[in-house]
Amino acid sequence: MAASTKHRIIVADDEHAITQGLSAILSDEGYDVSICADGQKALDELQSGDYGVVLADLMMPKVDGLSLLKALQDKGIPTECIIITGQATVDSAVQAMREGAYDYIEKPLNSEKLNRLKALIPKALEKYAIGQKNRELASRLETLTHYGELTGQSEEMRAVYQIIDAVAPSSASVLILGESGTGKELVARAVHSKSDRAKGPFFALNCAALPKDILENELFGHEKGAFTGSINEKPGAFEMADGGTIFLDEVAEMPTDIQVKLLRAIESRSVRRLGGKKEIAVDIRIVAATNMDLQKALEEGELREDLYYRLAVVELFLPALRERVSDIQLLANEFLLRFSRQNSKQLTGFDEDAWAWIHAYHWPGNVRELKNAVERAVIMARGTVVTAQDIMPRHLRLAAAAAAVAAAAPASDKAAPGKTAAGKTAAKPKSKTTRTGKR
């Protein structure tokens, strides 16, 4: 920690010589020091200002060090507390540490103890700074509705944002779990854009959409003449994502023999093109995703366990839309605005029936299905608002219409027992007889 950096510290002790001495020493170290002669004054000061560390004597008038520590915790004041104690109260100081104190220093404060204190304070301030950053992030996420291309302010999505913020600056591989349509690629792009690889390429590959031979070629590339028709060399995804991030969607559907080659490439940070003899070094980060039941995929051998451990350094679960219902209205309005602009329409919102259907529907296709439904509704809408008929898929509209007709039909029009829907008496089935003629 640079000595010129100012950090605010309180020294709380009823011994004038100690407060004056510590104030002089710590001020020379570059800290902004305030002095309090008792625990109550220290508590008042801590409630009115931002301090990273308080050095509190265990035995003080009005409010002692242990009571001060408890008051800080009760009031949610995040200042780190270092207890100053005499030998007779060391057990109490240890108890204070169990209750949240950062550390303790024994009196008398000789040169050895002061050197230890000088070493403790920067660490305590670092812990305070990390906590402050986390608190600021939590506060920002509390009202956040957009995070990159992701939209949502539910508790479930704020948890996703926190994981992305934590993992993005690292080089760890990330495995995103979640149903189809939840936005796994958007999460992968968010991880990339918030990392130090953001200026590098982002290469996405759907492992389930390509036949085995093409998938292998797309991943690793090929040399000229590697197979019939390969008249030019072609770099694969690993090479094209060099310096950036490669996103492997539906990785559990990759053939197991290609999974072996993928594992080798991840471990060695190099690839060999099809038909090639040399290893090509690559600097990439892997973000993978799957919508499969992970435990089942591992048990049935669809996903190799050794590859899983390489991919899932950090696991991130993306909730289904039905699990974050508080985001549905936010997303629907977001899509309405976007597609209204794209289609040059002046739509002001959804009518009550449309909202009722949107909230009642279970959205098995998740955010992707909602997005498609709103886009279709914008295109089909004839008024200034989207109606339930605009947004409901055709098969659901037909089912709803049929149900309404059936419910409205008079009782006399409904088929009676023993009659067909047309009102004719149904023929009785011929009874089957046994060989003895008995039924």
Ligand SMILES: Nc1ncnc2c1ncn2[C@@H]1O[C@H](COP(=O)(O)OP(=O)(O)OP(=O)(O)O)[C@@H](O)[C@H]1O
Given for the second form:
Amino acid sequence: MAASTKHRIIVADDEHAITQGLSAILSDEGYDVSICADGQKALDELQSGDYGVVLADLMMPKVDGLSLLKALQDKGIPTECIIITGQATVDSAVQAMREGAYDYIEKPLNSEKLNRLKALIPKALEKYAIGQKNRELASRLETLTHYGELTGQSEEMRAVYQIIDAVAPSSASVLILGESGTGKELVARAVHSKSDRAKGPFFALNCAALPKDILENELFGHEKGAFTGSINEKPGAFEMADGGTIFLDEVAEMPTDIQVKLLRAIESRSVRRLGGKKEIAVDIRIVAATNMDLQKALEEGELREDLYYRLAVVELFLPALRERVSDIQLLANEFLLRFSRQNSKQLTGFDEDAWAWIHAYHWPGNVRELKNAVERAVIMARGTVVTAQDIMPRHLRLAAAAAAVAAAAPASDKAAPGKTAAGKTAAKPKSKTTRTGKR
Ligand SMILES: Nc1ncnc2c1ncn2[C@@H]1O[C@H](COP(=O)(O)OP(=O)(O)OP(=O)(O)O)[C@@H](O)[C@H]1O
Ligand SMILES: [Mg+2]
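Form predicted in complex with the named molecule, following the form predicted on its own:
Let us now look at the entire complex, which starts with that chain.
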């Protein structure tokens, strides 16, 4: 490796023996290593240079490992941090991981630990490189309205495109978070199609839809005779996605014992079929998604923390549609065109009331709901433009009609005083409908 392309690493520790030892070993691995005897020196050095990784002792003078990590984040320094910790402070190291450290390694640094460190550093550098590329692309993608199959021009969606662009070429795992209907599967496909695995398979599996045994079978496959009725062998998703991408949808709903197997497969890059003896090597990129509250899923143990760290090398959050107002109009117009064409209709747009309603509605089902609403509106529309009545979901349309009747009732009461009693009885059930409709 030429000196100029060497990855730069800082080793920050007050123990001379450790800095010297690590420096020698890591220089041998081809890295450009700088040594700092305390956290403050490391921070000064990190501010002045382009370092991919800092190995930071948890307990060191002036600025300790945790404070160094926090200072990096506060100052927007993207260097990945690997914490070195003594056995007594492992809890703090785990805490550091929660706060954004890449990983931690426990002293004493025997040969097993050093091997782990040697394996960790390239991965941390890869994550750093993805971040760098991400920042470089930020300006280039500023004017985009579309990206692959995704439509969206909001700042939030452009940030999503940047992350996909940066992460796609690597084989880093991506965890996509977002409410239902925000486009997680489209993003997963984009990650695949922008990667150099694009010619390989894309294999999607919904982990919430399948009973445990079937899910396990789908993931890992089975050998002939593995269980009653298994007359043929069957390769699992891992084998079938070899050379490509596997998309694990609703991953937080995967039973925990399968999560353990999944973790093992990811770490060993190999799978063993049910009833099988041999490990089958696989080369796959994992993209996972969940619409669950991740914090809650982790706290309640539904998603194993160790698996989470492996899946979320890059985390990608898809904002709800109501939070990106500038995309609503773009998407609505695009769906209108598409469904008009599909249904041989000559619709030219939405009327003012329809737009007012579209913008006021909170779209709990996100893009999926908007897409379905526009498709329905196109089919229902009688004129050349879509009206509010055409696009509103049925329950809201009924509620609006009821509210209109209720609002009109006192006026007609005045005009025809004899009908007061009937008007009141008519208004009551309608207002009930309004409440039911909002649920
Ligand atoms: N940005 C977008 N541009 C165009 N179409 C989109 C976009 N986002 C979502 N869609 C469409 O909305 C529908 C839902 O998208 P998708 O299945 O990817 O959502 P999801 O987040 O995976 O939802 P769920 O959590 O319910 O599985 C699909 O028909 C998809 O084509
Ligand atoms: Mg989905």
